[in-house]
Amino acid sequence: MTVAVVGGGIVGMATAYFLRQRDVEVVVLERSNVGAGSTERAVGGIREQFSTPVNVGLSQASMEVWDTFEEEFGVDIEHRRIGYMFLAREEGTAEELRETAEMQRDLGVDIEVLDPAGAREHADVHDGNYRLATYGRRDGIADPHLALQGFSTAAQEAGTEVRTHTAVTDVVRDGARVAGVETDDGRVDAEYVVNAAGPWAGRVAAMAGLDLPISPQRRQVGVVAPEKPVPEDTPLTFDMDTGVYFLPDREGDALVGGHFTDPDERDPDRYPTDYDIDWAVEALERAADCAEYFGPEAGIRQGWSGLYAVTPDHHPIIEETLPGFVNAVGFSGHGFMHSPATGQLVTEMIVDGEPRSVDISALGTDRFEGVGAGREEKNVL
């Protein structure tokens, strides 16, 4: 059996790796270079703190891989468990965090609900602005480039064929079933095609006759020189009500991000990959209102932007939508952290006939007709 994986980012390469562990022949088709899409622009957050059980499940299954990655792949991905801290200014937001924490505890998440003074023990936030916080000590960050290197090298050493600079131009059908793809370098026959094309996933799905509600939306990040150095053990801190987040970078610097306007939908082939000055000014103002590290003398050193492939409910689509056509798309900013679980699930669907490691029954396209997984209100990293 041959599987054609469309997309050479972290989801595609993780899928290729796990398929090869089950002796499936794999061809990865990447329109540019491996990791040249969203993966190279990811910040690298890994967290269990999600507001729906299915996303918690994807995180927990993925963490089993992240925790042993260096041992398994021989690559140090600089995985640091600095934690995530979510802050609530408004009472409604605080109540949502309380309810979500209860659900997370039931699923085995190591979560603390903190008062403002407790939040300040983890980061120098303006505690007078907040009612409540949640802190997940198992959450953290890793380097997406190093993780991609690990999956890519292991997949290729196991026999995966990777074709870069090879664009998929059509999906081939044999009656009702998908039978391969056409590329700008010829046809590739395959019993299964996996759509792992990130921001281009909607276009690939359309080649198979599918209309998926995936919107490529631009997100920006800045490297900031703060007034007060941010300790390296400071958690990734997210203000739920203003939308700004920050996390420690190198030598006391911080990464600051957030999306503060209406959806910024972009053509994935043509969008600015730098940051906008107006956005940077607003991000720094919001960061200064969140924590003491950022004040009038804080400045942005550099920055970048990338694309999230966003679905209406901020959950991915992971399913065999057509016979032989598997979608692993629409991660809404969570593709890096959930890539190990996704690769395993896609492999289970193809080899075993059904996903087994996580209950993903809520992640099919039928939910857009009214049956859903719930909604992640914030698609922070």
Ligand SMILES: Cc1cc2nc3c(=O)[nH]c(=O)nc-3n(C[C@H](O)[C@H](O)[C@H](O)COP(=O)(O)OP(=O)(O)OC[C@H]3O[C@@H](n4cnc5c(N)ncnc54)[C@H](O)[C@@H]3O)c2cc1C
The other form holds:
Amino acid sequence: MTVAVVGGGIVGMATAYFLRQRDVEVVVLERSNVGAGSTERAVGGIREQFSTPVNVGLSQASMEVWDTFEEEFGVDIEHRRIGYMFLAREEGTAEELRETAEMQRDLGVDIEVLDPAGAREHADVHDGNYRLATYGRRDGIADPHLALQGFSTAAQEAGTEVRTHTAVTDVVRDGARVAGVETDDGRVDAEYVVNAAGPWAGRVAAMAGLDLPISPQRRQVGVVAPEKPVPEDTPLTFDMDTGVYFLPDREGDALVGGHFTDPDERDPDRYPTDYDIDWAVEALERAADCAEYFGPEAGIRQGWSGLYAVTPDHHPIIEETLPGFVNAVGFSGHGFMHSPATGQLVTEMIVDGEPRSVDISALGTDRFEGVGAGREEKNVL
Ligand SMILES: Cc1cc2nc3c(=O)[nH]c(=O)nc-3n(C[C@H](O)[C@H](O)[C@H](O)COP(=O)(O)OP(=O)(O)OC[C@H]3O[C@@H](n4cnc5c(N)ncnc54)[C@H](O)[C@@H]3O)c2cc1C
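Same protein, the form predicted together with the ligand this time rather than the form predicted alone?
Expanding to the full complex; the earlier chain stays at the top.
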């Protein structure tokens, strides 16, 4: 059996790796270079703190892989458990965090609910602005580039063929079933096609006649020289009510991100990949209102932007939507951290006939006609 994976980002490469573990022939088709999509633009957050059980499940299954990545793949992905801290200003937000923490605890997530003074033990936040925080000690960050190299190298050493600068231009059908893909470098026959095309996923799905609700949305990140160095063990700290987040970067610098405007849908083939000055000013103001590191002397050194692939409920679609056509798409800001579980689940679908390791019945396309997975917080990274 041959599987054609469309897209050489972290989802495509993790999928290729796990398929090869089960002796499936795999060819990855990548229109540009490996990692050229969203993956190399991610900040590398890994967390278990999610608002719905299915996302917690994807995190927990992925965490098992991240925990042993260096042993399995021989690559140090600089996984640092600095924790994630979510902050609530409004009572409604605090109540949501309390309820979510209860659900997470029932699922085995290591989560603490903190008062503002407790939050200050982890980061120099303006505690007077906040009512409550949650802190997940197992959460943290890793380097997406190194992780992608780890999956990619292991997949290729195990026999995966990776064809870069090869764009998929059509999906070939044989009756109801998928039979392969057309590329700008000829046809590839395959029993299964996996759509792992990130922000381009809607276009690839359209080649198979599917109309998936995936919107490529621009997100910006700034590298900030703060007024006061951000210690390297500071958690990734997220203000739920203003949408700004920050995390420690090298030598006391911070990465600051967040999305403060209406949906910012972009064409993945042409969008500005640097940052906007207006956005940076607003991000710094919001960061200064969150924590003491960012006063008027703080400045932006550089920045970048990339695209989230966003579905209406901010959950991915992981599903064999047509016979032989598997979608692994729509990960918003979670596709890096959830790539190990996704690769395993897609492999189970193809080899075992059904996904086994996580209950992903909520992640099919049928939910867009009324079957809901529950809504993830739209601002959260
Ligand atoms: C600013 C920012 C910060 C983020 N931070 C985090 C974070 O902290 N944690 C986290 O988990 N996630 C984060 N994300 C999200 C994460 O980057 C994505 O969810 C993840 O990289 C998606 O991986 P992917 O493999 O699905 O897509 P991509 O990495 O986009 O890969 C898709 C690939 O498909 C290729 N392709 C597209 N069309 C075709 C075609 N027709 N033929 C062949 N190839 C094709 C593209 O060239 C691309 O290389 C962030 C994203 C952004 C933009």
